[in-house]
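Just one chain follows, in the form predicted alone, and it is written as structure tokens.
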Amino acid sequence: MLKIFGFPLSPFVRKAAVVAREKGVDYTLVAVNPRNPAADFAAASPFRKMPAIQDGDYVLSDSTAIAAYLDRAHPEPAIFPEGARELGRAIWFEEFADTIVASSGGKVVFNRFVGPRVLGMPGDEAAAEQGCAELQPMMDYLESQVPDEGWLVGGAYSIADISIATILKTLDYVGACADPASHPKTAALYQRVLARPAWQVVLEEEHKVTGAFA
């Protein structure tokens, strides 16, 4: 059985296991500690990344990598689209949520949440401003982007919608995600995403274990 390596809170782990039950494969998630790594999930992560996947005896890391190779063993259904055009736009949300967004809200979700909930450590509340302020425009981008229904690229749900929605997840522990007030489009994209059976059972896995730290 497939595993992955990861705590569910991160937005990449979620995104490989999100599209693992988009795929239909089943997979075993297993908690690590970066910093005192276990021997399987330093094989497959060098440097310690998460997510990372042990697959019979093929190790890879990195969440679009991990996208990428479940995509091509489990061609159905596809997540990332055919077309170059399509290809190339869903490809950029991914790499937009993934280190513009992610890079602006780690410091509210690590300063409001992971630091205090689950390290137990005071969080830095001037970084967490900062993070807020950097989103706004991000998200005022996003809004511009989105369909009033529908999904982000070329009519079908992607890995351009996957990555979005899986960083908004993230940001939603700590109240920051789209405002249906002033995002409306990006919030009613958000629930759709979500609303999906695949996102249904990755979300009550890991509400089974972020939930310890409400």
Ligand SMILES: N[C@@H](CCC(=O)N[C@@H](CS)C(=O)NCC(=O)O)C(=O)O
Given for the second form:
Amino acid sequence: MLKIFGFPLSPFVRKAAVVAREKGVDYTLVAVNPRNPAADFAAASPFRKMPAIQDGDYVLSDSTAIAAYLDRAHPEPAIFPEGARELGRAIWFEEFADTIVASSGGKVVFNRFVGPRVLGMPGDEAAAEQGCAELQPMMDYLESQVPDEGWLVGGAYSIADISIATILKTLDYVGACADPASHPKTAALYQRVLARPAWQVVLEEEHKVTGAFA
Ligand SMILES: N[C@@H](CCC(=O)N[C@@H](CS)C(=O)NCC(=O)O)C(=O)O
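I've shown you the form predicted alone. Could you give me the structure of the form predicted together with the named molecule?
Expanding to the full complex; the earlier chain stays at the top.
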């Protein structure tokens, strides 16, 4: 069975898990400690980043690489769009979520949740505040891009929706998610994504783990 190495609070680990579930691929989530990596995790992730996967004799790290691998290995349902313009735009939203939003959001999540609740170390509130301020124009941009209904790119659910929803879910742990009052289209898209059956399964498994730190 496919192994996904990681901790479910991570937006990137959740992305890999959701892509697998959307495709009906069964997997085991294997908890990791990047500071003291087990041999199988270290072999799959050369720089100790999560997620990584082990699929038989094949190993791979990075959520974007894993999503692309799973999409090609299990083509139905496709999560990367076919058309050139749609593919480009879907990957843009994935990169926007993974690099731009995650960079600022990480300051909030680390200092208000991971540090104090998971690692037992005090958070840096000034850094968290800075992250919150940086997030505002990103949320405004997102709100300008989300359609009134349906999905972000080309009318079909894709890696774009998955990537945006997974970073919003992690931000939700610190209440830094899209405010329905000020970003209603983003908030509605987020709820549409979370209502999908694959997400429901992933989130139920996740809350069993993260509930211990709530
Ligand atoms: N671009 C990578 C980012 C992976 C990443 O930074 N993961 C974080 C968790 S959210 C991690 O492994 N942090 C542990 C560490 O850096 O030691 C991806 O999409 O998988």
